[in-house]
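The chain below stands alone and is given as structure tokens, in the form predicted alone.
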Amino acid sequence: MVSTRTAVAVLGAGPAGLTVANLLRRAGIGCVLLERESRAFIEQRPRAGFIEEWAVRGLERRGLGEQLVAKAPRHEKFEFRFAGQRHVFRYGDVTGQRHFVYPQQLLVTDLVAQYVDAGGEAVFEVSDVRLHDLTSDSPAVTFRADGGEHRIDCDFVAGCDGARGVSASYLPESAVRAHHDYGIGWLALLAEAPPSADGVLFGIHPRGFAAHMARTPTVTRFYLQTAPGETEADWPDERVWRELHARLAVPGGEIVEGKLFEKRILDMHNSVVEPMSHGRLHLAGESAHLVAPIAAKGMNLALHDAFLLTDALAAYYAGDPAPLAGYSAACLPLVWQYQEFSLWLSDIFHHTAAGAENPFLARVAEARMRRLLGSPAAAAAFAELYIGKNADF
């Protein structure tokens, strides 16, 4: 077994893990980054694409946002398409802030280059990752890579390896694992088609929710609400486009078609573990909390955790252990705020499709939509949660 030592072992090369690794390296704190996939794979994997302005500015202030700021289009409005009409919601006018449209794989590519190409230590395609002695002063991580066994002795483990990673499984049984299942799916689609609008479209329709989100000038992300138990095989291309036109198109606002090159059914569910720390293990991103893509909050929360965790680790090595001891408590208020907003927005998006089964919920959803569109106070409160204005990093 090959043994090494570092200050922090970082598991997972997503936005949270790469941000943590970059900031630790820049602070002169030793770290090793472990990732189960190849570098080429994570640089091509399509995921989230909307980053809130506070998160972008946080990356920029820390020297990690140059490419993002230079290249990413900005969005400051979206459309609700409801009852055959277009309702433009200009949240930028209300909050003064915008979304930056930057697909996660582009951010990951930037962060990998800034870390690895600058000499940061990373091991890709690892397997059989195990954590040891987390409640001691000398935890360790063992894993297999390049056909051999390896061990990293460290001070701390940053568990940033996602909902399917190993980190969260090392929390004790006493940890609270809260879960909510929406009981529906979303069909996630990528199309080789130019955007049909210069912003996000939310289609609220009796046949189910739909969404349009620009990714690049030639690629568009779409979502379609699906029934429980449906699979990708239930959605041939013809049906996909028929439903997108039905749920999103309005007079003067047609949907541009193109070749579909991704179809994935996503089960809509949220989860949170509390606390996000156990001994020398500290979770960040989807290892600790999963939020369905309903409100585009997942990558933003991952960056929020990464900022707090690296600040806390830097304080620890500077002689102040208090921020690290309070890391979980500092993260969770925003986590729960975004979970609540996702749940509230889901009620509007999905309950209009419940008209035949539950006309009460359908009418309540319509009432919420009317209040949101008709009340400046309601619009202001919604806009601040939608863009995350209160987060300052």
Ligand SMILES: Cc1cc2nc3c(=O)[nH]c(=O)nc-3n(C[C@H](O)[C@H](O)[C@H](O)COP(=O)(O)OP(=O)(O)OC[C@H]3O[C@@H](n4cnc5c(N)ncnc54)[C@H](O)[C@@H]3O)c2cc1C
Given for the second form:
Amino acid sequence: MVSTRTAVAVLGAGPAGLTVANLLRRAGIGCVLLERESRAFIEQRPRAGFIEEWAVRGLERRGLGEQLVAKAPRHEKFEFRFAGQRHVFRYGDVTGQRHFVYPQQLLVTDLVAQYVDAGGEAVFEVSDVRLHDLTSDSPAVTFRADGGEHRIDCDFVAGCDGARGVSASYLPESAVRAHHDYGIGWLALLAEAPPSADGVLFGIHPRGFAAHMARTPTVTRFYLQTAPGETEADWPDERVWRELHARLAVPGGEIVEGKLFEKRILDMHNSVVEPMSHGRLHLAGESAHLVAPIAAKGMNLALHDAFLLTDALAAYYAGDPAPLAGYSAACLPLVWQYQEFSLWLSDIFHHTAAGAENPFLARVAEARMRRLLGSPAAAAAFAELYIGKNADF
Ligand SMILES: Cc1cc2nc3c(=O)[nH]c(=O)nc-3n(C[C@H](O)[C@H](O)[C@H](O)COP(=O)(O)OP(=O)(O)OC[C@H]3O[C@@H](n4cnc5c(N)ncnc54)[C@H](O)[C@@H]3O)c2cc1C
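Show the form predicted together with this ligand, please, the one above being the form predicted alone.
Full assembly next; the chain just shown is listed first.
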């Protein structure tokens, strides 16, 4: 067993863990970053793409957003497409804020380089990660790497190991584990195709929801609502394109096809554990809360937690333990705000398709849509949540 000591052991090199590790290193607080996958793997794993302006500014202000700000195109409008018509929604005009479109793997690549290449300590391809003595003053993490057993004694553990990590399992029985299942799936697709429009497209259709989101000039993400129990095998390419055209295309607004290189069913569910802290363990990002990609909120929330956690740890080492004690309570209002928004948006996206079996919900969804598109006050309230304008970091 190889034993070392550091101030903070950070589990997981996703957006949350990498932001925490970078900011701790810059604050002169010792840390070791542990990641289950290889560096090459995480630098190529495609997921999110839309980052809200407050989160970009938060990274930029902390010296981590230079590449992102220099390279990412901005988006400030989207289209609802339904009943063969386009309804353009210019949230940038209402809020003065935009999304930065930057594939998650590029942000991860930037953050890994900023951390590791500057001498930050990281161990990739760890396994059998276990946490110990979390309610003592000196917790520890044990794991296997390079065929050997390792132990890191530390002051704190930052559990940033995502929805499939181990950290959340160390919260006590008394922690509240809240869960919502949408009862549907989304088929997440990536195509080697240029974007078909200069904004996000949300297709609301009796056969189910569909979406289009630019990623790069040559890659586009699409989503298709799927029935419960369907698998990737139920969606050959020919069916995918037929449904994308049917649900998203309108006269003068066609969908550009390309080779599909990712096809993955996502079970649509949300969850939150609270409190997000237990003794010396503090969770950040998807280890604590999962939000289905309906409103593109997950990575933004992961960054929000990471900013708060590092600020709180910096305050602790400067002699003020109060922000760390209040860390979970500080994170949760935005977590729940985004959960609520995702459910609200889901009702608009998915209930129209329920028309045949539940005309009541379908009509309610249509009423919401009419109000959103007809009332400037409703549009302003929606736009603030869509871009997350309330958060200021
Ligand atoms: C298809 C799709 C599209 C999305 N689009 C958007 C979007 O546009 N905008 C948005 O904001 N969000 C979006 N999201 C959500 C976003 O990708 C996640 O919210 C984000 O990755 C969460 O970051 P994280 O750091 O908390 O977790 P992760 O990115 O999951 O990182 C956790 C890391 O921990 C590692 N790990 C796991 N277990 C262990 C262990 N035991 N020890 C050490 N390491 C471990 C994992 O390998 C991983 O690298 C999307 C998600 C998907 C699937």
